[in-house]
Amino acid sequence: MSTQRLFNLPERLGGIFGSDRRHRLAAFLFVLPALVMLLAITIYPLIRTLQLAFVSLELSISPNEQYVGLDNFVRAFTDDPRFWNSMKNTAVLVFVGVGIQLVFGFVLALMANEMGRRRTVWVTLFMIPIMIAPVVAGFQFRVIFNDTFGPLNYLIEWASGGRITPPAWVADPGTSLLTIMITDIWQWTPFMLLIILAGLESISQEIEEAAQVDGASYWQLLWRIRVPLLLPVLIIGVLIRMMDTFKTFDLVFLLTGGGPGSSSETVAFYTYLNGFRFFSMGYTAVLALIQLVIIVIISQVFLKLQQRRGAI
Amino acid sequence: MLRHKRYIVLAAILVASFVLSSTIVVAQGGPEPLGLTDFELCPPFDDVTVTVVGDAGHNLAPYDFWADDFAEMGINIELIEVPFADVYQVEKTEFVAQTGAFDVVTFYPAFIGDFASNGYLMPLDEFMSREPASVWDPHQEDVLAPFRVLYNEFGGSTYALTIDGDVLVLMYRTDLFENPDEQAAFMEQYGHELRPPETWDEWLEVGEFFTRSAGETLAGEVLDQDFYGLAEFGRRSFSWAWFMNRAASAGVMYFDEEMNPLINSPEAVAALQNMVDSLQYAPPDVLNFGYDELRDAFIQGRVAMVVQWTDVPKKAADPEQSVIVGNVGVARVPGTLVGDTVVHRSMMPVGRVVGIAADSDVPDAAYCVIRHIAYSRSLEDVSTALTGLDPYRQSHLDNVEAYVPLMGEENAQAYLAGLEEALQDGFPEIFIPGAAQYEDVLDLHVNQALAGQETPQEALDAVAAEWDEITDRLGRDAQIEVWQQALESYRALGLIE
């Protein structure tokens, strides 16, 4: 079909239908593929998840569903301490981990911004962790944190002259979640650096120069000019990272397997266990829905915050 | 000049290809055929492809070892390797989605109830009874009873063939235990002879004795790194089986006849306390020890004793993998003193079986593949250090000569004797649908107790409560019925009283 004939589709359809209906039908036909895709990969799974939340579907026993009303929700909210423990671990990763990424990313971006043209090389080097697949990063840090062969403990012992006995990072319930957080910070701080640097570059030189002419110090320039102007970028960066960190699964799977005990089990990992190890599909649906609601709330809070700042 | 450069690049590619292909040939080199098993290959198929799924690594190596046999049968093998811990969910997901992705499925026998009862597997009885027997019979009568009844059968039919008979044994460093200085020091410290621990209390004693810091002396040599008396499987996944070694020997069963949990009895709590106590004599990262780490800690000479699967002595006899070649003793897993008798129990965790997916398009060829791996070449596969597969047939125990090239006559005999003894102490997993949920809960709380997040009593009380919830969720009446059938099988096999 030639391009000309394609663009004439509304007119050609008009021969079949009236002019008004012709345009509506044409519009509908153009939107139809996207609509079908949306229904198939978003709306249907969401509706099916909602439906599953009210049934018991234990695939290890039988493929038959049994309506259980709100039982799955009651179990999640009142009778599953493991779920709440995984939520707590996830919250630590989301708020502490992303907070550290924000601070590190901000400082690095300020430093890169001061470097002028030389920053290209440094920024490119900083980007390497983002380019590495999380699976590879997980294995890499599993080796780094290894108590017997890992370089981290070797360096700690060497630097302290043997006076400090480093922990068995991954095998210690006090540090296992920290290993996941450190790996995540290593991998995603460059993302913060990148978007904050882009934000810094977009700040008009004239504003900064005007402030300097008025006698603003470096810190005043930073807190009174740059940070307020960067706020929309910071909010978006933090929002993206929070949503991403909320779903942390791969690093848990590779580094700690959720252990020792349940010390590093995140909510995404726990949901995976319920879905793909226990095949309790009804309960898994409830866990997924709770996470969805939480992510929607977090994103709405941030977007409202941004709207309040007049950025949107 | 440019042309010269092209020739150089071409030559480099050829050399690299040659080196790579040589490496592949080396990687495919397996054990030599022993000629100790009578079998005939299936009549050739017309270039059929059989897709095999299993846990990645050395346990799929036999499909490479016997590639020529499969080629002679007109069968191409396509291997799908999945991580050890993900076998169940990967296979289950494909079964539920009815994708028909696999012809041959390698799985852990604890899931045979799940797979067979849901109709995912093809019954094998018809294939097994075909004539001529030299081509089709997998000689199930040769498979040791627990590995046949529990691993292969469900509801009166055979759904799978065993390829790996797992049971745990105690392994210890003979050079340390037989060292006169160490023996004298032990006698002085504890007032009795140094020997491989007979009970779990002795396990702690011997573990304490051999735990030394760098700079101290061990068997006359000054240590350049810390040395530990023992190690455990501390990582989430199977740490529960190391707990059950102790608990079962003290008479603990998972449930009573009505599926009321028995797992939080005083004996079970004491057993878990023993495991918690043992960690002080284990490497600091023991809670991250899975199969690989536990094996390596032993064969790399960092611990004096471990309880492990029976393939580890073979690894320990291989100088390419081990620094303790010739210094490995095999003994019964320690037990618990009940009255005047020490009762030993060896868990039989994992194991591997192969079955045919119910929706396979090539069931005949798939059967020929599993029969070849499970019977025809099985002796070669279990007697090499190149796999992690353990003996499971009487013929594997009888043919000591198969192990001699690897271990030497004396060690091979000691290995098989130890293994046979361990099999007599065997204690089963939970062989009912929903096993993954029950075992995960037990594993989690055992692990939490090991990590100090719960006391042994709290941990096992939590297990009991959660097991009840699982049973209710899965349907108590149906679960009681399958559990009673499982108990009947355990009793018939002499695994429990």
Second form
Amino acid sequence: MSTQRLFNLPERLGGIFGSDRRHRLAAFLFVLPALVMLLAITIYPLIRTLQLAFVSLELSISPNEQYVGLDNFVRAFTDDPRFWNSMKNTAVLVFVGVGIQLVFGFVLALMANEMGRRRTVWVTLFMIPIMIAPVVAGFQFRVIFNDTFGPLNYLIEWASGGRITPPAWVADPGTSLLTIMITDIWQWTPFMLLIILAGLESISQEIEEAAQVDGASYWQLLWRIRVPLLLPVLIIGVLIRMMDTFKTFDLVFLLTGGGPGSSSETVAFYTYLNGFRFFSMGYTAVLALIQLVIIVIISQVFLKLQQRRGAI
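Moving from the form predicted in complex with its partner chain, what structure would you give for the form predicted on its own?
Nothing else is written out below except the one chain.
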């Protein structure tokens, strides 16, 4: 069909349908290819994942599926300590890591808000980590944390005069997860800074001036006016970062590979291992579904908080 005939489709349908129905049908036909593509890349994989969750499909042994019912779910929740270890590591990154990002972002936003026009360059410099791809950030910090020639251990030894022996950051089970958290905090704290600063700028100056006239101190102004008005922004920012951190894979893959052992495995990385190294497709589907359910629950909790505050 030529381009001219395609754009004349509503007129050509005029003899068959009424005006309203004609335009609705034409609109639907134009949207249909995108709709089909969306269904193909979202709905079908979800249905296939649900199907695989109830079968045993070990591609390293056989391509045949065997129905096992709820055995994969039982295995995940009762017979797989490695899964629970990955969930624990993910929870540390989500709650501790995002919490630190929130605190640092809030403090930096308050500092930037007090700078006036001078903050432009300062904020621009802080935005640099966000502009760097996570893969590049992972390689950067892999060099920084290297225990042999990394600059971090060199600085620790120099500052302590050789009295402190720096750890092997990515090779030590006690610090491997910390390296992932530090990298994530460095890269995404500017995101929290940006949205909190935008929230601060949206607060009416008249409200703050009225509070100052009534004798409110800086801390009273902060906790009684700014924080309550910023809560909707804070909730959305934390929700976005929690969902993103819950899916952390690239930093784990680049920095530690989940090791030593399984000390720094996240649930997303453990799912990858089961699917692309162990080729246990049924169990991988269960792990993916568990992550989906947890992310949906987290998002619903935060959205309910927003609704209760009348922000939505």
